[in-house]
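Here we start with a single chain on its own, the form predicted on its own, put down as structure tokens.
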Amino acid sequence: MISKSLQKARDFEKKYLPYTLSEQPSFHVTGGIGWINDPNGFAPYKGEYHLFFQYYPYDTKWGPMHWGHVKTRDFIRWERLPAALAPDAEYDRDGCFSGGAIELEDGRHLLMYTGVRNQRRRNGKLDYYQTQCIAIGDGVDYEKLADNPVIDASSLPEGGSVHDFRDPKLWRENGKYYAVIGNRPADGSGSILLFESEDARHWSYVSVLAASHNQYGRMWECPDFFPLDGQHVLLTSPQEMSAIGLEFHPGNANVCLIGQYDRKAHHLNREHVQAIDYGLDFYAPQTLLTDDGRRVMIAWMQNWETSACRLQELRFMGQMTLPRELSIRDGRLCQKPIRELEACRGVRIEYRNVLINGEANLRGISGRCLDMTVTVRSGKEKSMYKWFRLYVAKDGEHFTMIRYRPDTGTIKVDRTHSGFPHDIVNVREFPAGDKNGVLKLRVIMDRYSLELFVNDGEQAASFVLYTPPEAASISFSSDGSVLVDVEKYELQV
């Protein structure tokens, strides 16, 4: 049965979504209208891939969270479906927060999400009570269980906080259902709890899968846990992260832990820790396993520190990253753009061994909806260049700069002149050494975004741009001689 709150959201979508089509990116998911943040329920269902998201259709600011809904077969072209959930029950009256989805054995679609209920104390402080809830449906319409919530404070380990207990991610393994959920334990930092169920409705606590111990931020949000290339990977998004060199930047961050899963203790023994994405705009990633065995990730291409900065003329706020294929290489998580994007490539423009020493433009190398790979190496055998710069989304006033320094092995992306109307953090630097004197940069651009993949995906960095869409010039610059190869495709979606 569709509630009045959900019907209101669906009626609003039906009335106003047609007016926003011209504003949308070409191949990045948005809510169409209103606000979005975390991806939710990213999972296969009946031969298609469904994606839900945190959603407030009525404004471009965060509000009481609904679940928006799209689906795809190729991760590039998305079909918009009606809003799936609205905050309309006592246990989720203040928001249907993030969660996961799974196809049940009987063919129904199960959504598991965090229901939020706010309560003000006598001293005026507001507490957020968070429990885990379930809705089951057919891929379009969903009904919340009468016995929600299915996991509450009574299931938490000693010291676990009911005020920070959210974002379940589901999977099925060896005949059982499992869920990882973020929690704040007694030490005030973050941990990931593991739960199990025989029927996906009645759940029991298993263990603390992993914990921050105040080393990598505090509350760990939006966990995802999966096997990959012979190891196990835990993705999470810590709040209140402190900077650690150039690997981790402060604020709301993203962390990947790679290691071996001890199935007896139900604990991840970490062997490597790294950032997932080094850009300014990446949070709350979720993954799925495709029918052909690929582990594919998508994330909110935004950040809480920058999310208040938006263009007033746009009727949507927030977008998702391009889906990415994950692998482990030399102990690191690597990611490449989804291969289906290559079917959208138009005419190829290619240059080989172009010598650059100073400023340069190359005929035909421009655009704002493109897939471009730039390979850089020293132009003189015994002479190292000081830096190489690539400028994109450029006109007489705007540009975004990507700079590489071989002496430090670092990349800096500066979007100060990328159309943002407020003074926010616009510069990000991260480690990215070349390979045998060769640096490879793959640049994916859509109307309001730049995604950078370094050295075949050893590093990735995501950035929102508000540069006018007609700012499409691209140029190259170096201090010292460099040889450059360029392969560029316009994307036609």
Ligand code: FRU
Contents of the next structure:
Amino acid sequence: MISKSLQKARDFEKKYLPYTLSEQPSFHVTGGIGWINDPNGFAPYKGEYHLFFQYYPYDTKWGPMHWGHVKTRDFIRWERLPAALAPDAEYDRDGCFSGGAIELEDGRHLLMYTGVRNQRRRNGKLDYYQTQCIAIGDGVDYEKLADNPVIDASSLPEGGSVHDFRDPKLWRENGKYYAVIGNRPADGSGSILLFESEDARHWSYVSVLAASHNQYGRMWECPDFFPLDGQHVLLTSPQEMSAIGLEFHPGNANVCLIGQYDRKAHHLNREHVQAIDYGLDFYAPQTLLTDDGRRVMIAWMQNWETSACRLQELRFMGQMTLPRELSIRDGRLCQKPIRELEACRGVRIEYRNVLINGEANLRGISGRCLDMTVTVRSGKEKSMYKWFRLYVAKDGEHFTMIRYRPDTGTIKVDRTHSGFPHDIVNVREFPAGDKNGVLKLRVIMDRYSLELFVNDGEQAASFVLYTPPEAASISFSSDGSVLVDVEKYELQV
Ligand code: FRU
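Output block for the form predicted in complex with this ligand, input the form predicted on its own:
And the full complex, kicking off with our chain again.
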């Protein structure tokens, strides 16, 4: 049965979606119309990959959360499906917040999400009351369970807050279903709780898988937990993070914990902690395992802090990153653009051993929908350069700069002049070094975005760029001599 609120959202989509087609990025997911945030339910289902997202179709700002829906076979071309969930039940009347999805043994598709209802606390303050709820369907239409919510305050460990209890992510292992869920424990920071179930409907609390103890931000949102290259990885998005060196920026951040999973204690013993993405726009990632064994991640390519800043003429707000393949190299999380993107490579232009000393343009190297790799080496043996800069999305007025400094081993991306008219902070700098004097920068651009992958994915950094599309020049510059190889493809999707 489709509720009135869901039907209203679907009718609205039918009416207005066609008008936004020409505004869309070529291969990055948006809501088409309205607002989106976190990716939800990113999982395989019946031979395709489904992606849902936090969605408010009626405006380009956050509102009562629905789940929007798309699916794909290649992570590049996405088919839009009608909205899947609307906040239409007593227990989710103020929003269907983030969650996960899984294919059941009987072939049905199960979504688990956080149902949100505003409730007055004893101190008179209005606050969220959050529980976990289920809807089951066929890949298009979903029915909420009569016995929702399936996990509520009664399952929380002592001190756990029911006001911050959200974002279940599901998987199946050895015949059992598992969910990780973000929670705020008694110390006011964040923790990730593990739940298990035999049938995906009746759930019991297992353990605190990992906790912040106020070290990496406070409330931990949107967890994901999975094995990768012999270790286990926990991804989460902390609120109220404090800056730590150049690794973590303050505010709504993202963090990756890598370690060994103690299966007896159901606890992650962490060995390494790092940022997932070093850009300005990256939050709430989710992963899935492809049929050929790749762990693929997608995230909301936006930050909460500037989410009120948008281009008035666009009828959608918010987009996802390009899906990325994850691996662990030398103990670090690495990510590469999904390999299916290579099938979209069109005209190729290549330069080898170009000497840059000062500023230079290279014929044919320009564009705003491209896949470009720039390899930088010191020009003369032993001679040093202090900085190398790559300018993209450039015209007389605009540019975005990617700068590498070998002496500090840092990359800085600066979109101050990108034409983004709202925010004060437009710069991110992060640790990234060359390898024996060689630095590799892979730049993926698609209309409103720039994603940078350093040294085959040792670091990734995502940025929204609202630069007018005509600003498409690219230039190279250095204060010393560097030798540069450039391989650029237009992307045709
Ligand atoms: C993270 C988040 C989630 C929540 C959702 C609400 O961006 O705050 O914790 O489920 O957004 O839209």
